[in-house]
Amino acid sequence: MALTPGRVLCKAAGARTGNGGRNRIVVTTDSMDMDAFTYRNGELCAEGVALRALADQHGTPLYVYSQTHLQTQYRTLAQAMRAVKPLICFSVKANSNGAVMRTLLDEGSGLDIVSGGELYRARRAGADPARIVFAGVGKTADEIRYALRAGILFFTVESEPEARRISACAVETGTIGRIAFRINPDVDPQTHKYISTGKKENKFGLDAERTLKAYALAAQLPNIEIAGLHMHIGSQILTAQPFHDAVSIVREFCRTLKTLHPTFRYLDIGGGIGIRYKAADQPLDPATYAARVVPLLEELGLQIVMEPGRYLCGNAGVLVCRVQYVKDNAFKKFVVVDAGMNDLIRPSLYQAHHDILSVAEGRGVIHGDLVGPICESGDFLAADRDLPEVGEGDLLAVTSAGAYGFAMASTYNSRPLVAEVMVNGDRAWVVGQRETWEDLVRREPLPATA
């Protein structure tokens, strides 16, 4: 990754040190706040770089990521869980940018993938397939064969038909398919219904009784190795109790499965650790999480796997956008920016809250909607909210956009995908090129004219 010519645009925090030829900032705090994005000299900065300068250089809308925040979050979690030495597998679906993956791989992370495309991205970023786990309810035969040939650690298996398919693909490719059935412990994670995955009405996993029967079936399948058990109860969970409850339930199954299957050695406890999206949120501190689950895990004697996504990258990113118009009608005020639901769909899809900051400090407050240019009534980034008082041409930053931001972006309304920039200290470099109009039609050959 080539760095652009760098200069100090904001006063950088922390000490400089080497990191394989790249510069980084050493952060000494365990804080889960957005320390990487702060006001300095009246300007909102990403680490040591002013967001205004990045917007002027690379245009808007623009995703900006803090490499230091990614590193700090990983180290904090690894330290909290050190007693069980987990294999921490970053959930690629949260942010599949190659530079984000490479940063976490350099910290020692494995990867959690949900598609053949993510496996391709992971290998391109330099991941060791033996530290990759493959989840998802709808794996195709082509994806399974690709993963088997690559030599991934194991598949998270959601159903008996999937186990049979992995077996058939393993026989075909002359490989061994290592599997871990996903158990559904029926624990309420107390989060948004769209990101709750461990209740009995969800599409994921198998109930307890069926799980044991599924392992008995798998033990009879050719070219299958029973490697472990998997669970994932949901995302953006802000209390440790649901994790404690779920691990308490599955540990008895682990003991049984260890007795029945000599190759059983992994327990994958999924992800879901919540972050701060707004000031009132109390994020789940990894030390608190670890205090509730580590004692339960230590006694099992299994290799623990974790799949954090949002926790690692959510507050590592912001979406910078520029105000196009401020529009009033008889009922409310609309701030219209150049970023829309195609760039960040979480507010429209989940009614998710993202704090909105003015890039220039000290603005007043107005009340209204922050909306984008997409031709949909659901195109908003903030609805019925207090917003910075801005005018045409001013810059805003949508915070907590590092997870499920660019990864869920689309080209709806024929809007090209935006650029991505990573910052480390006082340096910044492009890690995702902005698409052009030509890129939009590159895959669409026109029919011959008469």
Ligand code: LLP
The other form holds:
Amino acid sequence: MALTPGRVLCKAAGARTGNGGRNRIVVTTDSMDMDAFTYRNGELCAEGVALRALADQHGTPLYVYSQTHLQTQYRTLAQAMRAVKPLICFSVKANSNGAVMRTLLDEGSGLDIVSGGELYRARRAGADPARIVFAGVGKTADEIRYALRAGILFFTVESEPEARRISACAVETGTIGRIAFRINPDVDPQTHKYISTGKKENKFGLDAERTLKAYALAAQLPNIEIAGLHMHIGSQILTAQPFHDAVSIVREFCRTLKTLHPTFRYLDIGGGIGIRYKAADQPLDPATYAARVVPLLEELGLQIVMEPGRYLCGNAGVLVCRVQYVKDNAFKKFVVVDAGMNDLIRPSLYQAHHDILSVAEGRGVIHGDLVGPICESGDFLAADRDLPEVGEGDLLAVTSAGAYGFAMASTYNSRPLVAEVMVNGDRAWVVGQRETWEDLVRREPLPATA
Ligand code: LLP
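Output the form predicted in complex with this ligand next; the form predicted on its own has already been displayed.
Let's see the whole complex now, leading with the same chain.
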């Protein structure tokens, strides 16, 4: 989606030129992932809507999502993978907003869920349970029964005890539990250690030797149907090689499993496609990804399932916040905004980099930390970085915040969850209401007073 020709984004990683003794960032990026958010007439816009107008109307902090970006990402991936016609199951954990989900469902997406709560949200958004896969190492019996009754496509199963529990729940509910064991192919996805999941030391899945035995066990269990095999090696992976390596390993298993189990028909290759967070990142282009994995998948004769999360929604969202104070001490400058680690925890939790843009174009540059109001030193959105030169009341946009942003938000420090707005062209509408202080205490009955 190219909304503005000759797009100019103010990106911290860009080239600097002098500007009256100050540095001014002047960058022309070709960041295909970020082009839903562009400057128009000196104002950063989400598609055709000025972020300033949204901030004034809905307050800050505010998550803003581009619907067109969600659609474009989905279509690009579906197109790249068309030779194997995958069932693309959006990984709801990345952004469980109902309107985001609905947008992708309307594109033809299925869903990858990880809890009963996500299944509830998915059904409320109108998802067809027959296009839902259910992952996670700790599914409770209640969650399993709920999913069985709903008629989900299959469970991705992380252990033998889980297969036994699904079997027991299926017997109890008079249903059939379709399962795909999650294999841990032990490849290094070369990503942050907290979001690497396919190495042998991680808690996820079964190692290769155990996998075949687990299928043999499951074949004996009542009300279990062996539906397929699952893998997911990690998140924010920027090269196709780890996917190629993992798929090369699992396809041998698939060949064997297909001959052993006539109902075996799905290979779920998980999510993990990385996106651009800063100008220097080379995002993994779906065409490159497809070129490395499709040839391995084509001849398997299996229905391929994918579980992209971040790829679909990461660069569909920004977090708009307002500067409260600019302060400095002997060492540093701090720009204090009204968004904190409770609204976007990725920088604190993973030292994740999010580009920070001024909503008003053409600001100079200062160096320092962008921090929130939370009482923790770890409460920062950007640490030790070049930041737009802003003052009290100015607006900033934390970019690439559409995945694992609002979804990981909390009310820590009794800060209500923030509002979410969706934009398409020049239309904008609220897709998540800002919580109130009353919402914060709604579930807490006070002890009776004497
Ligand atoms: N499938 C499974 C089984 C997963 O565990 C995940 C993510 C996905 C699919 C989607 O992965 P994606 O395509 O989004 O990379 N909170 C971290 C990311 C945690 C990922 C957890 N699993 C972050 O903010 O980077």
